[in-house]
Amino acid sequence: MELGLVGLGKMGGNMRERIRRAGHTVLGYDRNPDLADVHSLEELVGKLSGPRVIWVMVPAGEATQTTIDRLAELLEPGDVVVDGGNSRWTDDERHAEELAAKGIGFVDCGVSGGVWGLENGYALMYGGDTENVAKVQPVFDALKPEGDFGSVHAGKVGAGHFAKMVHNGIEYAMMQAYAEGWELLEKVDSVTDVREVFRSWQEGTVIRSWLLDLAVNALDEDEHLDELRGYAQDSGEGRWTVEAAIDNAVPLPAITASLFARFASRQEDSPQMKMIAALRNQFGGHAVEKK
């Protein structure tokens, strides 16, 4: 099928790879001309054969609302747009009543994977109508790893970013509590090899992971965290989660405390933050502050 990729930073531009080598036909843009395939959302629309599927990969709140502003004028009933980015789920039923009332349809897209999806697949979580969703299986076919799992109708429209909010949720608890973990190991006298520690756990425990595995190269390239300074940003969906627990009356302990750790390694230089820092760049490509 044909593609109209928009947005080719970190993931897009790895996304467009893996869906070419399953053998589909993607057209990119971005504002940065050597990235781009094509140099306007005009042209992008333009050589695409009806009906359009046009995937949004830009950051979400002004730019995507802009992107998708644009898509409305241009595309034409039956076409749809997925917005893959890290929007929040309540745009998402904004941008769908808005494309409904032209005839466009809409899916919501929550993507993991980060900087290994090309090799490795990335797991997807969408939302929206049946008839739309179909529309665009043979993508989410590419792109998802292979095997039975990694892929989800999720529900309707907002399903597939809350799903995805949910999941970063627990992600920044599960590395709050690695690097708790590791800040302990690392004060006390008698363990005197933290690194090689976190390694051992990679087989035969209950707290082996993916993000152990990342966190076990952080430490490879650089044992004690020394060159990162302990301080973490946070892409907003660890926020949406707490408020969405809070409106529905949802205790969340463990995820909201990590949130407000993060908080904490804007005041001062947090051990536990170097390693949520050495986290998020392994898997994310998420940029670093050196000392």
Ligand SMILES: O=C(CO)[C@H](O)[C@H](O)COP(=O)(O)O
Given for the second form:
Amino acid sequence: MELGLVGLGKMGGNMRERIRRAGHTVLGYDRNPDLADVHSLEELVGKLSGPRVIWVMVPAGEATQTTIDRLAELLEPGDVVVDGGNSRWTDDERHAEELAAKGIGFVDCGVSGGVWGLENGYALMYGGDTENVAKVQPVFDALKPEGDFGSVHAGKVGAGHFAKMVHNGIEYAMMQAYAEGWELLEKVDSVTDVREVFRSWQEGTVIRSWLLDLAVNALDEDEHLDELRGYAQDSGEGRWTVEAAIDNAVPLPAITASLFARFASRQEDSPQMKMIAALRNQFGGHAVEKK
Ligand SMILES: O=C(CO)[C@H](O)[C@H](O)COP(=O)(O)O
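Please give the other form, namely the form predicted in complex with the named molecule, since only the form predicted on its own has been shown so far.
Next comes the full complex, this chain leading.
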């Protein structure tokens, strides 16, 4: 089939290649002309024959909104837009309604696989009407990993991004657990080769996983992570997971703590710990450290 792909960055560029390897025709548009096959969304839409499927793979928020707004003007009834970015699931219904007003279908798709997806395939979680999903199915089949799993029609519009958001929340907590265990192992004198402990865990243990394999890769590159600052950003999905938990009164202590640990990583000093030190000093005369 033919696919229009908008956004050819780290994810989109490799996805174009994987879909092409499966024998499909992909026309890619990116603001960077060095990456693009066509030079505008107008040209992209004009060169595809209907019913068109356009996969949007740009940053969540304003970039995705602007792209969908423009596609709503350019596409025709029967065409389908897929949002494959890490959009907040609450945006999906709005996008579906905006496009449905023009007779254009909408599917939201959470995509996991990172820079390894070209070779390993991408795990896909999608939401939308069966009729719209069917139009995109050959692309899902091209992108997904080989094997029985790795792809799911999770439910109605929004379900794909909701499932991906929860996946990323779990990712936060798993990474935090490996990171905490690694720090404790590094702290004690009795363990003399932490990297080899991590490596040994890759087979036979209860905690073996791809994230563990990646941790070993990172330690092979920089055994004690001396070259890095302990500073971690976040792109929003951890926050949205915690917000959804609050809305639904579902306790998520591990995921919430892993999000807050990232916030703590961005502070040079801890204002709240200054207050705790001050209070201990006030009520008990406990020693404080001064700058
Ligand atoms: O989707 C992903 C992996 O599954 C992204 O890499 C992830 O969104 C990164 O999130 P954050 O910046 O919040 O750590």
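Residue numbers count along the first chain shown, from 1. All values derive from a computational prediction rather than experimental measurement. Here the rigid core means the biggest group of C-alpha atoms that line up within 1.5 Å when the two forms are laid on top of each other.
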Legend entry - Core fit, then Met15 C-alpha moves 2 Å or more between the two forms: no
